[in-house]
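Next up: just one chain, as structure tokens, the form predicted on its own.
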Amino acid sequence: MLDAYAHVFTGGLPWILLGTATGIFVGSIPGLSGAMVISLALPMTYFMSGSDALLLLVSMYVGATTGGLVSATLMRMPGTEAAIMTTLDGYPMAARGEPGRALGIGVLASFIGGMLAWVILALLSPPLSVVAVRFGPYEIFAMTVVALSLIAAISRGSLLAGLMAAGLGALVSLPGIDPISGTLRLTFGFSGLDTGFALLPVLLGTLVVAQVFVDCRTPSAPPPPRGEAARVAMHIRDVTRYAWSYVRASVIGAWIGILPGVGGTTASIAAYSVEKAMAKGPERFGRGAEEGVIASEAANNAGTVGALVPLITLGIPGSVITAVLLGAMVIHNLNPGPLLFAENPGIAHTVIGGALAANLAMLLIMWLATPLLARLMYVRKAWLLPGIVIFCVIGAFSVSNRWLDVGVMLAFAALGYLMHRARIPTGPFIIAYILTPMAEQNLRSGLVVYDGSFLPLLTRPVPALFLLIALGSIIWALAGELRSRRAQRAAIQPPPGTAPGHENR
């Protein structure tokens, strides 16, 4: 254990900064992902030593989730899909002259909620993923309901726009294959839905292309006083301030980044949607809350350690990018699961380092490159704008190696930006869009292994408490919004004994 730890602050540093620095940067690029550029870096790991490839890609994969947070907060165009609930909170920040303190709240809170996973990866990992692969499909269907319903507590002005929204990101992710039977639906004989529509041209199309079509069309707006941006830094006191915040969203991420097939995405809605259920004042979120911030980048950044969990302890991946890291190991002719601590404890210890390692790394490459990232909220958008399509169309080109998914981005761009004229939030969709595919396959492969019955869902502890957590999700949404119309009916209301028309003489 120990001469792993030594390798990876020695000979293993260069990898880690080099990777770190890499997936930051491509991170930080919307239209690029993290997956997207471990892929290619794995081939050019075949001749090194497992060691340092798996610190190499790990580094990859803490960097890029962290660079998410940079266009996402200075562009409102998330980098990383475990970014979509930054750009809630971060580029409001932004856009009222506090870029630099958005960044710096936002990398501590990475730096928080990965070292708290990786205090989990290090200590608990071996007793966690035993808890975490005895999830059956009901039990991770209840989780994706009560993510599914937390859509209602996220989504700013109406209800019903949120539930359309979700509604429709729902419907966009049935084409393709049938999860059980297999068959083909909704294809309507068209050969290239037969996998459905693929996450990153839709994503790229409704966030980022969106946006790009939005802000072509709007003058441009003054940019923030550069006095103020100037003055934000990271700041120890926020540590104390925010302390429970750090916590609980740390602790989710780290939790839902264990569960195989769930994600950072998830976690990091479970950790906003509770931050605001616990706020004193959760009319701030949406408008640029600092614990909205902290929330999101806490618990993706932890349920990016946390999904090494089942990878070194049980060979599952827990997301996309750890499915790559489990080629890798497969490549370099180690045995992932059960057997790695007995067979190769060295590199099970280095997986833990390297994620500790790239933390450190991560923190301390985006404290030097706050100022200058900051910077960019001054640049004009006409000279970024032409850049970010080209790197959205080289990201979904590069998905199949097709145009028909440049085509599917370039369409939902055009539904995101009749979204965005119609005052539908996009929020609502891509969320249920990613999630409705779990949840479908985890109940209809609940009702085969129960024979057709839904009583497990309430019988059984887990789904029962989840299931109660989704309906009194639903329950504070809508008295939130009946609180709320009553507000603006009372405001509306002229002062008892003022005659209409006269409230204001």
Partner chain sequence: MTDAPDTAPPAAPGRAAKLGFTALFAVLGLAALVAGSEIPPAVYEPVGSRAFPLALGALALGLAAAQAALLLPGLLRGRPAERDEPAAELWPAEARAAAAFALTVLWIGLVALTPLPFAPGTALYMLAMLAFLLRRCDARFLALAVPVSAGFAWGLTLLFTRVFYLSL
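Everything numeric in this text was worked out from a predicted model, so none of it was measured. Residue numbers count along the first chain shown, from 1. Just so we're on the same page, rigid core means the largest C-alpha set that superposes within 1.5 Å between forms. First, how it differs from the form predicted together with the partner chain.
- After superposition on the rigid core, the Cα of residue 194 moves by 2 Å or more between these two forms.
- Positional change of residue 409 between these two forms reaches 2 Å or more at the C-alpha, relative to the superposed core.
- In the core-superposed comparison between these two forms, the C-alpha atom of residue 361 has shifted by less than 2 angstroms.
What would the structure be for the form predicted together with the partner chain, rather than the form predicted on its own?
Nothing else is written out below except the one chain.
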């Protein structure tokens, strides 16, 4: 463990600084997401060691979450989805002439949220991994079913849309050589599909290039008028003044972050709502309340670090970004899952240490570079889009030096665009694409171990509990879906006693 931490703070430090700075920059530009920058950086990590690659990517993840604060506060445009609640109070503070103060308490909240969640990560992960390492194939299969059901159930849009996205991701993961029997399947006689769809072209196409084409739909708008390039104003006394707000938001954020599929946006909404409910003057919220910025920023950064808990202990990604991080572990042959702590303890502790170092780097970079960021984020996105496509093409080509992978990437970009237009979430697609092979291998191994019997899935306590959770989440989502349909129908129907067309008179 000490070796891992020593590496993080010596040889790994340049990657952490680079990753955090890049993440902050990308996160501060509305429309460019953390998932995009991490997917774009994946091909570069081919030439790095596994631990350095993870340090770079985890730092980008932490940086991108924080970067959203800058544009949310100065432009009222959340750079990342998780910063949406920050706009409610950050922008009014900036508008009344306190941009430096808004950024200062936001940066401090992000730092404290990240650090408190890091304590939870560091304390919870080792014991959880000791339990997880005893899991057999059925336990792991049931766990992946829980992750898939939660992600589909909580996904944006309807449950059906989430399930279709997950189903498509699962189908796309099937072509190629079956890893258990060695049989070729679903290749349709096309030798290019013998190794299946490589991870990187699928990720780059669906997450990054598709988003570029979505951005091409709207003509490049001129950048908004420049505001004051604020210097971050942080005060130590804020730590004691708002201590309970930091703690509440961080614990809520970290806890929600640990749950698969919920994510930083929900964490910041929940923390903001709790903070408003507990505040002395709740009417101040939405008009520049400092506790509002603290709740949103502490929770979304805590959620980011919290999401690393299921990733490194169970190999379960809770969001698109952590799914990409899981993909990075697969690319670097790090065997993500319950065995990570047993087989590669150095890597697991590198990720934990990396989260700590990235938070420290974030505090430093945000403090020093925010005035510069405030200028850079006014660059027109049209200047960035062609470069992003070119990087993606090189990244897809670098998988195995063949143009076929670039074609695959473009095909998945078209699919991602269609999904965007159809309002089908891409998160369940990516996560199912990554988790389905794990689910299939463990189910089939379990069937071999238990002589072809499915019964242990219901009689063994852990798989039974996991499957119960999966069933519960589907039922919960179905009930929510029915409630919202009923509410929509009630909203369309006129109230009793009202003649049709009454409202138009």
